[in-house]
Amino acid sequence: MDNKEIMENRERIKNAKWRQRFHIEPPDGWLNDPNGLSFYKGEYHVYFQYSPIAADGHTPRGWGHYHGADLMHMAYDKAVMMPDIPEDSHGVYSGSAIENDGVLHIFYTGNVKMEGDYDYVTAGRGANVIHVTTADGSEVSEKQVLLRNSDYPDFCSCHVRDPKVWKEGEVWKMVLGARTLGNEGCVLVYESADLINWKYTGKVYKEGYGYMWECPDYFELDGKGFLSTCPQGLPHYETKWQNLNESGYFPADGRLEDSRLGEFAEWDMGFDFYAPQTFLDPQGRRILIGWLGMDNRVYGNATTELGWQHCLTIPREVTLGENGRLRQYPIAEFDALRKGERRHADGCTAKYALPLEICGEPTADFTITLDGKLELRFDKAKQLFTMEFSDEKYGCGRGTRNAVVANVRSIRLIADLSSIEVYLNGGETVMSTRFYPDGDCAELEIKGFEAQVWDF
């Protein structure tokens, strides 16, 4: 396509069926991991993995960029980086951003896939940590390679990626996701005094959690540390680890390199969630944004035929619950988007325009059904919350997801034009999915409690 055709295609996509109101989507093509989440010079910056034009992701992958003074009102900028040096020839992959002395520093993985008879695990792949800076969030400096395969420990395979950088006292810290030669997932930890020269200080792992840990992130809340990561290669069960790959966090108190990781907890129990990243905003909130998507070898998305695929989650504030588990809840700015409120009586069925929000406080078993094709239900005796599609087209191949929940005290469901995010008990349990209704309305049936329904 030439530039005119690209712009005409993007204009068509803006008004296409299933185009969303509250979720960041690519202007065209493919979106995956959120990257470089930051607040810089009065604006929030949300970068994302971006393959322009091709909705199947089969074009060179770089970083797209949204920015704005308000996380719920972001504007698309452009593709700020694409592969253009030998060290990122097969993709500008995931990474992070952090401000220092008025400059935004960006770190990412430059992916290289060599031609030849390689297994691309023990040989044939380059994984380079690359650094750029920007003074406006949009125009970036010349790319600087900081780490190559030869700079990683000898036990590493060629799979090392996704640098996340933060400051700890006077020291800069970096974590990288890795796969060992023994097919064990782990996180590598590095330190730097100047953001340029990095020294390896140790690895963090827990036996039995897959062969590769992607998208690592370390942060602290109320003095407690947490290591977030995405293990690949976990077994699958009826009530946990149900997706192709998982996303979750380990409690990791103390110096990260010395941590004995606690129990792994999943961020989101739904069909579509991966590669979350967090950052600290000017209000001191720990904000999480995830990819509201999943590897499409299992199920698909109806938007692909219309020219784009995937979106990001609504930004979520992460807090520490009384039980030591993390909670996620839509940032407070989302509430200001609401308009009319209606009461939906127990046992009633009504049609509502999308997007919509449902809030309620069940006391026992309940069901919420959308268009007779997607059912959310809670069975108190089994302590089980279930999300189940009964229509192949409506769910685009999605089936059933389960979460163990002792009791549902509150539920909040936000349905955009083609995605749903469900928050139980103030965000103690979360389930997200894509769905594809026939139009911009949904028939809603609720049994078991009276609900508030908001429109927008």
Second form
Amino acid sequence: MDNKEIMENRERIKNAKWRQRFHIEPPDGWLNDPNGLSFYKGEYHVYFQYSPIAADGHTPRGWGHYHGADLMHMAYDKAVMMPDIPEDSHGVYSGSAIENDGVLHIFYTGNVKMEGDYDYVTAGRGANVIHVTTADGSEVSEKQVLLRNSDYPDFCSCHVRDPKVWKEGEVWKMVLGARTLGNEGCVLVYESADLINWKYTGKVYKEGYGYMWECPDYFELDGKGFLSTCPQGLPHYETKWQNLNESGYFPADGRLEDSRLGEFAEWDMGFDFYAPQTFLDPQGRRILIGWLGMDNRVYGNATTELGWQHCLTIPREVTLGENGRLRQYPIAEFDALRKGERRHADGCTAKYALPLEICGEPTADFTITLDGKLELRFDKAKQLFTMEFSDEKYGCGRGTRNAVVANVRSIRLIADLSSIEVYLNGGETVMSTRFYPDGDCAELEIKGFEAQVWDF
Ligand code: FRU
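Okay, that's the form predicted on its own, but what's the structure of the form predicted in complex with ligand FRU?
What follows is the whole complex; the chain from before opens it.
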């Protein structure tokens, strides 16, 4: 496509069916992980894994860029990096960004797939830690390779990726997700005094958590440490680990390299959530953005035929709950988007324009049904919250997801044009999915509580 055709295609996509109102989507093509989340020079920066034009995810991946002073009103800039050196020939993969002395430093994985008869686990693949800087978030400096496969510990397979960098006192720290030669997922920890020279300081893992850990992140909240990561290869159960790959966090107290990881908790119990990243904003909030998507092998997305695929979640503030578990809740800026409010009486059915938000405080069992095709229900006797599609097209192949919840005291459901995020009990349990309604309205039936419905 030439430039004019690209712009025309984007214009068409902007007005297409299922185009979201307040979720970050690619202007065209494919999106996966959020990358480089940061606040720099008065603006938020949200980069993302981006394959321009082609929506199937099979074309080269770089970093797209959104920016803005308000996380709910971000503007698309451009693809700021694409593969163009031998060390990132097959993808400018995921990574992070951090400010030092007025400059934004970006670290990402340069993916290389060699041609030949390889297993691509023990040989045939390169994964390089690459560094660039930017003075405006948009124009990046020359790419500098900091670590290559030969620099990683001997127990690593070729799969080492997704650098996340943060500062601890005077020291820079970095985590990388890895697969060992014994097919165990783990996180490698590094230290640096200058962001350029990195020294390996140890590995963190927990037995029984799959063969590969992607997209690690480490942060502290109220003095407690948490290691977030995405394990691949976990077994699947009816009420946990229901997706192809999982995403969650381990409490990790003390120095990360020496910590014994606590119990794994999933970030989101829905069909579509992976590869989240967090950052600290100027107000001191720990904000998480995830990919509101999943590897496509199990279910698809109806937007693909229209020229784009996937979006990011609403930015969520992460806080520490009383039980030591983390809560996620839409950032306060989201509330300012609300317009009118209506009462929806218990037992009623009514049609609403999308986007919509449902708020309520149930006291017992309840069901919420959208278009007669998606049911959300809470069964107190079974202590189960369930999301179930009864229509192949509406869910684009999605079926059922369950979460064990002792009691639902509050619910917030945010439906954009083609996604739903459910926050139970102030964000103690979250469940996200894509859905594909016929139009830009949804018929809503609620049984079991009186709800407040917001429009936008
Ligand atoms: C996770 C992931 C990362 C990788 C990126 C490539 O979804 O597989 O590990 O860096 O996607 O797009």
